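Below you'll find only one chain, the form predicted alone, shown as structure tokens.
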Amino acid sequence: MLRKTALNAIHRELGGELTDFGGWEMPLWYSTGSVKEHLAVIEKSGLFDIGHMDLLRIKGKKTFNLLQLCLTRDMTNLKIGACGYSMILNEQSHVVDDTIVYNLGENEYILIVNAGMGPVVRQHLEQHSTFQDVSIEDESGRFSKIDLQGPASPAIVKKLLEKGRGTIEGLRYFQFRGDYADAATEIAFAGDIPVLLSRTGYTGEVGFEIVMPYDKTLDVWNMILDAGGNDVTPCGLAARDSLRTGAVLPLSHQDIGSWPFVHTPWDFALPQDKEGRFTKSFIGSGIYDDPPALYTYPFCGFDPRKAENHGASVLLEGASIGTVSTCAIDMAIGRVEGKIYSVASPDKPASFKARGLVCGFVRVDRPLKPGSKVTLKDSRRSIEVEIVSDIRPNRTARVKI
């Protein structure tokens, strides 16, 4: 039987097209449609139910030591009130999962991991812990999570804050405030609802990930819709997928997974100094002494035609060199004389129209330079695409608020 989030009834009321996602019944899109949902996040804001994610709370005097060993991120640089993106690797350097880790202070951290991965990650941490003074608690069922993403998000959140409104002024990308499990938290929504409010998201656009007590999920969802009015649109998994692809963000167990995490667009998750040298050792780090010939690159096409979402062949001069891991359409972008523009690009030409471009990631057996042309081939068609260093330009995730 599929698991259901606290907002399952709302998804049905809104005409959601429901599907099985990692054992959860989740909306692919609503009656609005995935194209309009995608564009809403670029132009105004979109609201996502992310209640299927898992959350681990880790406490104890040796918590830092455990995370420093098990996460690729160098925890030394993660200050209290900051969060960071990291991989969790096994001894073969395969990705167990990716995570955002939050430093709450006083030897306490939170890991938010993917749907169903809480028990797996907890077991992985416990297997590698030689520290008696560490507790790992899976808080699934106690919390829920909603993401509000897009340029209208800061103004909407400010309307909702009953406590701590001033604390989000100047809140930077990958910083957070509050704790949903702390009744005395510095951040609370109307009705004294404690939240963890994080300047992060999975769209590439400015916004927040909001963690709250499970029994307050519907209240927060309705508050956001009421406060946002026409500036907020409920969004499903399809828009989440196309937005994250255009923002060059991976899907765990599809773009990263049971193969070595080497030569990827997400190498910033590795603990490297300015010269590219590792600042620490971690589980799986031995492979980087002599990494295999495995490379992941973003690509962008020249029209909206797609190949199979994952598994299509990648051809270079007619020879197979790898496979497609993600293939999506970013509906907010298009090309003019070969250059990619977004609906948000301030320099877009008058002739620009966002008809959408196919984009995604390929995993290949050799290095390729940006600008290289490869062919994606499935059982239906062959599509020429270009290896790129970035996809959707003028993303707003890092803007000041």
Contents of the next structure:
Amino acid sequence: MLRKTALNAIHRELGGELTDFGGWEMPLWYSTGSVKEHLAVIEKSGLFDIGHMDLLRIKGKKTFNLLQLCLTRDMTNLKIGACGYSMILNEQSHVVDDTIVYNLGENEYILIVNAGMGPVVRQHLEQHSTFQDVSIEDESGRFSKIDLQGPASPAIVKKLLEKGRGTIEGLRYFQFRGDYADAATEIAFAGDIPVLLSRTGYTGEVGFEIVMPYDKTLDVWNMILDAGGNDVTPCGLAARDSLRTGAVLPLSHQDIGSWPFVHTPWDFALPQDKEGRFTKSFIGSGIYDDPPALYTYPFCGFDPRKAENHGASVLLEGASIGTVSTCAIDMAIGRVEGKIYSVASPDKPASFKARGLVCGFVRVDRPLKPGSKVTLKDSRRSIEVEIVSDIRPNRTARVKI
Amino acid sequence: MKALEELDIRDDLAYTQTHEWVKITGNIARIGVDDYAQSALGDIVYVELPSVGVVANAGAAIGSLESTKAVSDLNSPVTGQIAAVNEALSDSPELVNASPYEDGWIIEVEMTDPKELDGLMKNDAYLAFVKTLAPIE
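Please show me the structure of the same protein in the form predicted together with the partner chain, now that we have looked at it in the form predicted alone.
Entire complex below, previous chain first.
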């Protein structure tokens, strides 16, 4: 029996193509279709039900110490009101899960982790906690999360804020305000709905992750659709997957997982100073003195043709050097004389039409330079793609609001 | 995915179990994918077309359809030379979703053995087949 989010009836009402995603019944796309949904996030905004994610609240005097031990990022840099992306590794440096960690102040933090991972991460933290005075609460069932992503989202969110509208002026990427579980919190949506409003997301575009009390989910969803009008499009998980791939963001347990977290495009989650030296030790850090020959790279092809999503071979001059972990199509991009442009690129040629490009991640046994060509081979065909340092250009995640 | 009663099923077409349709004019078979397939695949973003003159074999892959979700073979229901391909699909693959039986046709084959058509499903047989597929909500 699949679990259902607070918005399950909405998924059906909107003609959602429903699928089993980590034990949850979630929409791949609505009747709009995944291509228009993907483009909506880049051109206006898209609304996503992310009610399948888990949330842990960690409190107590030694919370900082526990997180400094169990998370890859250096928590000394995470100010109150800021959040950060981090890995949670085991002793073998395999990824237990990835997370966004929120510093609420006064020894209180929130970790948002992937679907079904709340109990796993909680157990992992408890196993490594020799600290008295730390409490870890799994708040699954009490909250819900909706993501509003795309350039129209700041204006929509401002309309909805009944309390604390000023506090999001100038809010930067990876900063947040409020707490959904605190009725007296600094920001609230119309109807006095307390929210945690975080300027983050999984699309590479400017936007917000909104955490609210579970029983207010439908109210907030409808409120956003009313306020956004034609500027907001409900989106399913297919658009979320293609947007995050184009933005070079990993999917946990697919691009990162039960193998060592070394040589990835996400090394920024490691506690390195400008010279690349680690600023702390943490669970799993032993491997970095002598990392194994395992390398993850983004790739981008020359048309939309895909290889099998995971498991297709990666060939270099005919020899197999690894496998494909993600293979998706970013429908907002295309190539002109080899160069990748997005529908959002200000310098795109007048004749540009985004026909979509295959893109994703490969995990290989040797270092490759951007510009290298490799072949993805599955049971159907072989496709030549290019190793790249970035995929979709002109993303808006960091713009000023 | 469309509900069963929403599926567009045409009397003038014959269908395969792999969801191609065939429309016969003289010895030319025009071929595309059915409403069930386009609906199940989701947005089609690329159609891999064969070249005119290539020989298609009945039941064998002659092209493919790329949706955001998956890749699906286009199998030729009949044997013969490719007489024409729908060039409009290169620029507008979404025609397969919007108009699977008309503007979204894919290839035309000059049939060498019209008896191959006997193995295809029509009307009630096709409807009965569609009903046996994975439950549609």
